[in-house]
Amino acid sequence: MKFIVDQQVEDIELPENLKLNTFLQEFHSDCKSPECKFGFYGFAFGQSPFHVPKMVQNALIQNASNGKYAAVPGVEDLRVAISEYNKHYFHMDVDPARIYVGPGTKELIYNLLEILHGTVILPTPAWLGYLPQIRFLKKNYHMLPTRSNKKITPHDLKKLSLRLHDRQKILIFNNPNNPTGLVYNKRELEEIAEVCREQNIIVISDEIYAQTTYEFENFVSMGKIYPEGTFVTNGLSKSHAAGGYRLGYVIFPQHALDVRRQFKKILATEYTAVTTPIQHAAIAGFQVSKEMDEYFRITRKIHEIMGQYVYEKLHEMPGVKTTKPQATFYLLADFNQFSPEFNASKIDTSQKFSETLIQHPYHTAIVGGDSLVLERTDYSARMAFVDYDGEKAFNNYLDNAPKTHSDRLEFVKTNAPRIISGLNMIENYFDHLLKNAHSQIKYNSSEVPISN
């Protein structure tokens, strides 16, 4: 019997993160070198390395027997806890009725795009999950490239918006930003919000990394600056190292009662409600407590230490430019200085760059520019600095928090040797690339091939 798949699904490509994962699995099954058995240095996958907070784990165990369906918007106690969490950490006084819980922010963003009319504005570089959703839903969209500082400007946003004739536009705004690790300050948010009000742009503000902001007091939510037009999404995956729990939430704008009603219909139709035991576990995670404060403080300090090390090591490599992370566990590295050498070696796309870097003898995984909604010939790459045992590092920090630069360097050496080795491999890769390219240039300029 032949099964016919809907053309809409046929046209969708595998998401870049899964495509990369498939490539890695296939490559290592084919690689014959003994060195392939150790795997690869992982700068590609953005998963927090830390343990799920113990109080969250315990709450999940205690609620394992709760098999009842939850209310579609979420368990009431959880929505109250999320409201208090936002009031305490983000200084937003949000009625629990404005909060809906879903199976991860990825699904909630998809649900919002389902019900909201309008052309989508997507700043680039971008998290690799946004564009596949936009395409799957057949939404009209326009890219909004960032400037050299890797942030969008009010001027560019307004200029693009004036070209769009929809009554309503949708800006997907990721702050703190994946892949750059940058954070928008209050003034920048206010200037963007001013354009949004003027141009009737609603904002889906993906703030999943908010709690990872290194200088946490500097983080400001777009929901506080533009409450009447912003949908704020957040969840457990990054701040609580609980991606596998699949729980996120959305805060609706003020006075968006009808949108909430429509959203409820979508949730009830697609998945009824988030797993009940997981929701009760999340209550413990979102309750304000000294234990959670300490967990957030230590994890963000370790992210900062690792990010600073990766930033400094990449900056030591001639020709490499990077963003300096202020949050998250990523930075964006710019390798475009090597474009002539890439081309001389027939590496003409960022995808090929990623593929050659994972091959023997380098064994290093990154996410290349085309996966970040950049041009295929943009040799930028997202570098995730999470390839270490997070629980071990957490406990070591608890026992002896590094105070000086040399202490922090020793902390990285002790707790993240794979990050160090991976960066050394990247340096080796570019040494070899330069030598190979120069050999090619000499060979091509000579009438007689140069022998080895």
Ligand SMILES: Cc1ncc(COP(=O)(O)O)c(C=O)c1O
The other form holds:
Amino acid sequence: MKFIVDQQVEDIELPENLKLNTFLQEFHSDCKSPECKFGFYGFAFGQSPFHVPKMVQNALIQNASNGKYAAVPGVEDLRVAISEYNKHYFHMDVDPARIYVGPGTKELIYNLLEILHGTVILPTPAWLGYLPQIRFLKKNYHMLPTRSNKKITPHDLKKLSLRLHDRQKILIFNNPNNPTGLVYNKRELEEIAEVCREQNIIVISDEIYAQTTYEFENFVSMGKIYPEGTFVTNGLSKSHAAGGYRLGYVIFPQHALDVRRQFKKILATEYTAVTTPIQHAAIAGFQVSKEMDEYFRITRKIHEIMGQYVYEKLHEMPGVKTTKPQATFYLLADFNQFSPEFNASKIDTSQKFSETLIQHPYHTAIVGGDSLVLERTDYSARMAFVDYDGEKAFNNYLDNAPKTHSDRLEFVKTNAPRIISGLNMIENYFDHLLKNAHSQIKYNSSEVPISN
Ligand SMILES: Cc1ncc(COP(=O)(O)O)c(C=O)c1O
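For comparison with the form predicted on its own, please write out the form predicted in complex with the ligand.
Okay, now the whole complex, with that chain kicking things off.
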């Protein structure tokens, strides 16, 4: 039997997350060294290391018997809980009618892009999930590269927008940002919003990392600054360490009644509603409670400790620049200073950089620049700092919260030894790369650690 797949699907490139999985598996299974058995130092995957909060787990168990379909926009109590959550944490007063629940923000962003007319503006570097969606939907799009501080500027946004002759433009705005870990402040948001108003740009504000902002009181949602034009998306995946639950929500702009109606049609056509027991579990996660508040506080503190450690270590390596994360569990490291040495070792793309770093003896996984919608020759990489047992670290933090800088160092040593070893590997990699380039000796791969 020969199956014919629709040409439109055949033409789609493998999404970056799948590419990344395949790439890591292939490179690793090719490794013959016994040292490969331990796996690899994981700076690549963006998954929270913590446990799903116990009250969310319990609510899921208690609702396991609920097999009925839920209403298309979501269970009413959940939409009310999400509204309360937004009021409490993000100071936004949102009528539950403006909130729709879907199977993850990724799907919701895709659905928004399906129904919204307009050219998409994609700031780069970007999370690897957006571009495959935009391409699949065959939408017109333009990149908006950020400058050295890795944030878009109102000036650049306006300049690009003036070149686009669409009646409506869609800015995909990810704040806090994956891969940089940076957070836009209120003034920056206001300036961007001003351009959006003037240029008729609507915003999909992907705020999935909002709750991880280290100085949480400083986080401001674009939905508060530009309520008439912003679709805010958020969910359980990062804040509640529950990516596998597949639950996200979108807050529609004020007065966007018709868009909501159209969106409902899409949801009903594509997936009817999110799993009912999961929606009930999410109620426990979004309802404002002491237990959840404590969970958010501790998990964001631990992300901050790990982020600060990785940032400091990378900065100790001469020539390496990185963003200083203010949220999330990522930073963007810039290894472009080593371009001459990369080229001397015939590592001429960021893809080859990640390939040589995963190989023996380094066993270290990162997300290279081309997966972040950067040039193939941009040796920047996203480094996630989540390769540790989150539940253990959480309990250790509860028992004895580190207070001083040396306490925090000790905390990393005790709880995240793989992060420490992985960073040492990166240091070794660059030592070898420099030696290799400077000695100008042609090695063969069995003699040297950098394979060409
Ligand atoms: C920036 C960003 N947006 C969205 C998502 C996907 O979130 P969800 O699990 O809700 O689909 C991720 C996951 O890595 C992400 O990093």
